[in-house]
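Next up: a single chain in structure tokens, the form predicted on its own.
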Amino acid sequence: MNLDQLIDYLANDSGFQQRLSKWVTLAPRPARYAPFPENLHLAIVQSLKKKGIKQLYTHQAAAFETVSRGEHVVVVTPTASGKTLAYNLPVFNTLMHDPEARALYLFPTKALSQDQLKEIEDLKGKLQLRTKAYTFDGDTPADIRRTIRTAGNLVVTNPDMLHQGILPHHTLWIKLFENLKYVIIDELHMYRGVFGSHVANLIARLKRLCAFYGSSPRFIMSSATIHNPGELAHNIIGDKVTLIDENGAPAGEKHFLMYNPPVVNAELGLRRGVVNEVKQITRKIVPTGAQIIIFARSRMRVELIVTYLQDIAGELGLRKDQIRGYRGGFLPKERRRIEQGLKNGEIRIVVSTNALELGIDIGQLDVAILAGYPGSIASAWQQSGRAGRRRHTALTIMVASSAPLDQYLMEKPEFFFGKNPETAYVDRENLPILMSHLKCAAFELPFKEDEEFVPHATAHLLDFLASERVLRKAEGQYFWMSDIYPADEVGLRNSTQENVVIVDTTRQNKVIGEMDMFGAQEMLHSEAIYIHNGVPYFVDKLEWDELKAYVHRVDADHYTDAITKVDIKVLDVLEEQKEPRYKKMLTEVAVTRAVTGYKKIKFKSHENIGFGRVYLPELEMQTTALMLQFPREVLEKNGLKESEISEGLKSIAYALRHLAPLFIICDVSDIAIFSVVRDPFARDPVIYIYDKYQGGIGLSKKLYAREGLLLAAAREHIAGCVCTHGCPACIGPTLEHDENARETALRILNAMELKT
């Protein structure tokens, strides 16, 4: 049985069909070509023809011509559409005329950097160029680093190394900065939220040094499909960007199936587990001879699926070594072996975290199985694009979990397949992040009195740093005077400098991660069950004064959920708008939060099996919040009592928090929601949705423009859930609510007369 026969078989399998919420067939797409640009060097044209490339895809040609006009560009096309050539052609065309030219390539992961270096070396070899290409990361030996600084025409690195290893040491990189013609930023959609806000400031520092050395590089960016790629690119580099999003690459027929496991407990809204469903689906596919990639959301789930499949390898007619996992923590040589095994067909099934979601070349795969919704529509399509990379028929099956996001998409598949609503947002002016990079920039070069690093605020911020004796002002310039090395104090993944270090004491004291102080109170308090990469740890002690949490591995049948006392004070109303039955405001707020206890929640059943007390100091954070005000008189006219309103708001808040990532690309943990039935500021029932980062990172601002869509989605999802009174897939664990909580939530939402 081949893949086409399998698709026919699945189409006629009534049991399988009953579990599908949607089967979408995407028709084959022919290639659209453009001739080689006239100003593309003849040697490059001849080299491409030898590789069998007789014409360019339209988006590749458009990118080349746009860059040739001196414009910055962002190319937004699907996986395996030739974006690599789109940014390599301008670079190599310049190198053919100017051997001293330099280009800086930024990739979000080491694996992607290594993979792209192979593409660069291949093209360089065919053109017989003497230019040097190197990767520069934490593993690069010291002697090689010296060579890269002086002789590296093409430097392949990541934002973290640019931040700590290149910009602060720019005097050692004079050749790069004086001759920098291009900056390549691949997988642009990865730079969002806190990380993106850091990278936007990082690019501002890079441009500042380039200007000092007399260069003005063009930026060539690529991204997966999101709603606002042009806006994101503009916010990252701070300049006008030309968007190219018409894909000229061909594609074979693609079948995308949305599969919802059967309900096993209607009262709790629980469905059969994702891991077992994936195992059963894989049984059906393996006899076709198809090569399969399975994406899982955690390292633990990867290992579970690999173990289950290797246990039945004999039944599948496979050797155990033909089924492999792929995730962070593997040594580079092991990753290379797996990638090579996929390319040559020796490995039949690979189970991966999102490490293989990005554009690493792993050859031709036939089937992609998504073990749970990956968290964003962009990621889902990226993972799906790993199958059918060479014009053949491809099959993707997304297997849903019981989580609210998964179940909402199963109920509303048109939301997934319609126009992508997800927006990626960065806030370069987040004050803690901005101040961190202002210090780094001042360390790199003194600031002139009239210089702008950020519009309208640079002088005030520099004066503040001078008053704090971090900078010294003299002769119209601000000079660095602190003893610290500022780049070491700034992590690109956090908005604040102070973090709690997590120490694993299972075998020896080993640091396994860190967490911001607000998150640490909720997840690393003493006696918490902390999940790290799918592995449960028991928190022995949170040493708050030392900012260290000591944990050890444990086999746990439950997780902990912090009981948090929250108080919100509105500091300023930035925007407000009255809707027919409710009011929305974008506000600056002070959030005072303290963890006072925790609940023990059993895995799978989500029942509450106990609680404990926590004694930690209150923390205050200033951030931005979307404030939804529900007029009391409207709710009371609909027969709702105050106690019912309170419970209903909690239920709505749970749904809103879990569905918000559908409208802005973020993780559920990036936002927090607080409901209050008698708000001191509004005097009405209110739900606050706020960024869980000091200063805010723009998530609530984006939701302010989309609150109607979010509320309508919550109403539809709660109404369509298969549970009886409420469950973890809609309004939260049932034991936290009375049996009318779901109905009350719907009554409140219906009273608001939401637009659909």
The other form holds:
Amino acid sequence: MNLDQLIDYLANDSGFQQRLSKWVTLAPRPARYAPFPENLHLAIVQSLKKKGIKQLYTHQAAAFETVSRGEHVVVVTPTASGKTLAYNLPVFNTLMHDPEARALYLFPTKALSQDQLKEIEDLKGKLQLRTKAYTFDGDTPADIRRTIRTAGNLVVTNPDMLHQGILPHHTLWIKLFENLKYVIIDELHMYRGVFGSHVANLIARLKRLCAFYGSSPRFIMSSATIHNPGELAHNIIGDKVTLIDENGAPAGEKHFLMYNPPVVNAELGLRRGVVNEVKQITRKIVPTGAQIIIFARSRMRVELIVTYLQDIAGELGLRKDQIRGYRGGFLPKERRRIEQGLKNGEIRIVVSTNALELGIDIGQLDVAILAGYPGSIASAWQQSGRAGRRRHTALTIMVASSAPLDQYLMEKPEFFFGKNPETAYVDRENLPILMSHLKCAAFELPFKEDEEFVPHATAHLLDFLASERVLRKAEGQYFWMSDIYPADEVGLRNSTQENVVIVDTTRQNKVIGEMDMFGAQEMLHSEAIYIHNGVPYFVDKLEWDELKAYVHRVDADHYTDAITKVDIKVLDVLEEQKEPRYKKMLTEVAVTRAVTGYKKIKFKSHENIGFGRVYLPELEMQTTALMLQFPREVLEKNGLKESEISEGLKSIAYALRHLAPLFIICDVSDIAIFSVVRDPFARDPVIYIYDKYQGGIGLSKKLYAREGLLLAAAREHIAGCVCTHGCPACIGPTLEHDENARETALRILNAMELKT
Amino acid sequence: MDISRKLSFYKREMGRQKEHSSLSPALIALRDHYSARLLFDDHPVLLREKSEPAADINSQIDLKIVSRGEFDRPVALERCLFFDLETSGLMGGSGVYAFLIGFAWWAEGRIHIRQYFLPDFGREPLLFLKLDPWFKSFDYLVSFNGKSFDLPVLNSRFLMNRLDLHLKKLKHIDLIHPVRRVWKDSLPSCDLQSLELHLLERRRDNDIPGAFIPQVYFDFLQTGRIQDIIRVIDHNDTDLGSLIFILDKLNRIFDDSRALALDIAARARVARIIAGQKPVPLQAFKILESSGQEPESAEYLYWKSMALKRAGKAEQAHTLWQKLQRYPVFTFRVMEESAKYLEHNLRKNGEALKIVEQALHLMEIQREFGYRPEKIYADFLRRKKRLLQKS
Ligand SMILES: [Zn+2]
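Given the form predicted on its own, corresponding form predicted together with its partner chain:
The complete assembly is shown below, putting the previous chain first.
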């Protein structure tokens, strides 16, 4: 049975059909070609032809032409659609004329940059260019660093290295800065939220140094499909960007199946587990001979699925080593072996975390199975893009879990197949982040009095830093006046400078991770069960003064859920708008949070099996919040009592929080939600949705513009859930609510007369 | 919320201190303290000059051996510009400001010192421009750890002021490398202070630890108090003087007319340096030995033997190898050398075989005490096999 036959077979399998909430067939898309641009160097054209590339895809040609006009460009490209060539063509074309030219390639991870170098070396060899290309990362030895600084034409690195290793030492990189023609930013959609805000500031620093050395590089970016790639690119580089979102690469016929496991307990709204379902589906597919990639959300899931499948390897007619796991934390050599095995067909099934979602070269496979919704539509499509050899049929099966977002998409698959509503947002002006980078920038080069780093506020901020004796104003400039190295004080992937370090006492006090202080209070308080990469740890002690959490591994049958006392004070109202029945405001708030205790909750059954107390200091955070105000009189008119309102708001809040990532790309843990029946500021029942980062990173600002959609989605989802009294898939675990909570939530939402 | 209100939130926990803007009284006080001069009217820089007699210093420097051939011809001391910076940060990077730039040189039996103190940021351009022609009167730049710290900092400063100065073109003698080569095993550490203490027998009074220096400068900018800045300027002054004397010490390693600064460990290290030279300067051993009172260490003898071997004096080397067999660290190494010598030079395969078998025997005995055969064991086995075939 081949894949096409399997698809026919599945189409006629009524048991299987019943579980599908949607089967979408995307018609094959023929390649769209464009002739080689006239100003593309003849040698490049010839070597491409030798490689078998007779014409360019339209997006490759368009990118080249746009850059040739001197514009910055962002190309939207699905997986495996020739994006590498799209950004390498302008670079190499310039090198043909100017052997001193420099280009900087930024990849979000180290693994990706290693992979990229291979591609560059290949093209370079074919063009017989004496161009020197290097990766520059934490592992680069000191003597090679010297060579890279002076002689590297193409420097392939990541934002963290640019931040700590290159910009603060720019005088050693004078050749790079003086001759920098291109900056390539791959996987742009990864730069969002806190990381994105950091990177936007980092790029501002880079541009500032380029200006000092008299260069003005063009930015060539690539992004996965999201709602606003152009806007994101504009925000990251702080300049006008041309968007190319028509992709010319061909694609074979594609089947995308949304599979919802059967309900096993309607009261609790529980469905059959994802892992088990994936095993059954794999069983059906293996006989077709197709190569399969399975994506799981955590490393633990990956290991679990691999074990399950290896157990039935004999039955599947496979050797155990034809089924492999792939995740972060593997040694490069091991990863290469797997990548090779996939390419030559030796490995039949690979189970991966999102590590393989990015552009690592493993060739194309036939079937992608998503074990649970990966958290964003963009990710889901990228993972699905791993299946589909050119001009061949590809099959993607997304298996839903019982999580609210998974279930919502199963109810409303059109959401998934329509235009991607996910917006990636970065906030250049998050104050703590901006300040960190302003300091780094001042270290790198003194600020001139009238210089602008961020629109409007630069002078203000510099004066502030001078008054705090971090800078010194002299001779009309602001000089760095501290013996610390500011780039060491800030990591690009965290929001607050201070982090709690997680120490594993069972492994010679190895540091296994870090967490911001707010997160640490909730997840690393003493006696918490902390899940790290899917492995449960018991927290022996949280040493708050040392910012250290000591943990050891356990086999836990429960997890812990912190009881957090939250208080929100509105500092300022930035925007407000009255809807027919409710009101929304975008506010600056001060949130005080203190973890006072925790609940022990049993895995699977979510049963509450105990409590504990926690003594930790209050933390304060200033951030932005979307405030939804539900007028008491409207609710009372609809017969809702105060106690009901409280329950109902909590239920709505749960749904809103879990559905919000549909509209803004973020993790459920990036936002927090708080509901209160008598809000001292609004004097009404209120729900706050706020950014869980000091200074705010623009998530609630984005939600402010889409609150109607979000509320409507919540209502629809709660109404459509299969459970009877509320469940983790809609309003949260039943045990936490009273019996009518789901009903009440709906009554409140209906009273708001939402547009649909 | 507007930015200033945000700021008030942001800074709440940061303390504030009052600023002292007027610097001139402080600068004048410093000038008077040192009887120094102020350069440039609008953007003053303090210049402190001094000189003292130092007749007992060799005017010709020969670093050929200790620099392992990097400086292979004699250097005229007068052509050397010694330099040392005090900076606003110790980690490097383009934000580090050199607020005190000290130079020293030797001429006609005197040490001359010039220190430029920059009483605020942004005072560099005029100074650099003024200094540039002066750099041309020197051929060498001498520093202690200047290759990895001081010179990159200065280079950064030049670049940030868009200047390309002659200083960069001088050949750079960084004393830290030869000093480590010679005294690494003799001193607890090879920083400038312990070199001063152990080699020069100079002791510092009221010295300020290097780690405090950036903060001293920031405090000076803020308060105008000069006590600690004086300590920094004196510290820099001492550093500069020491540089000259340390170079002189290095230069005198092979000076047979005087007592040597080399203890037994340093002599062994020097022997090793000599053995690595090409051609091997065998006469250096004579000088080393002429003043050494104690018997030389095994390590010294080993390196001397290797030097002799490389110089084609295998016979003399062989005598040492026989002597060195008694020292466990060298036993097998020198037995191997002896075997090679007997086999290849003298073609006495029988005698060579005897040594090889003896070595293997010793190793096998040691095996019972946990000796793990290493590469040398395998080498001996191979040699044995070959010798057996030959005979
Ligand atoms: Zn439900």
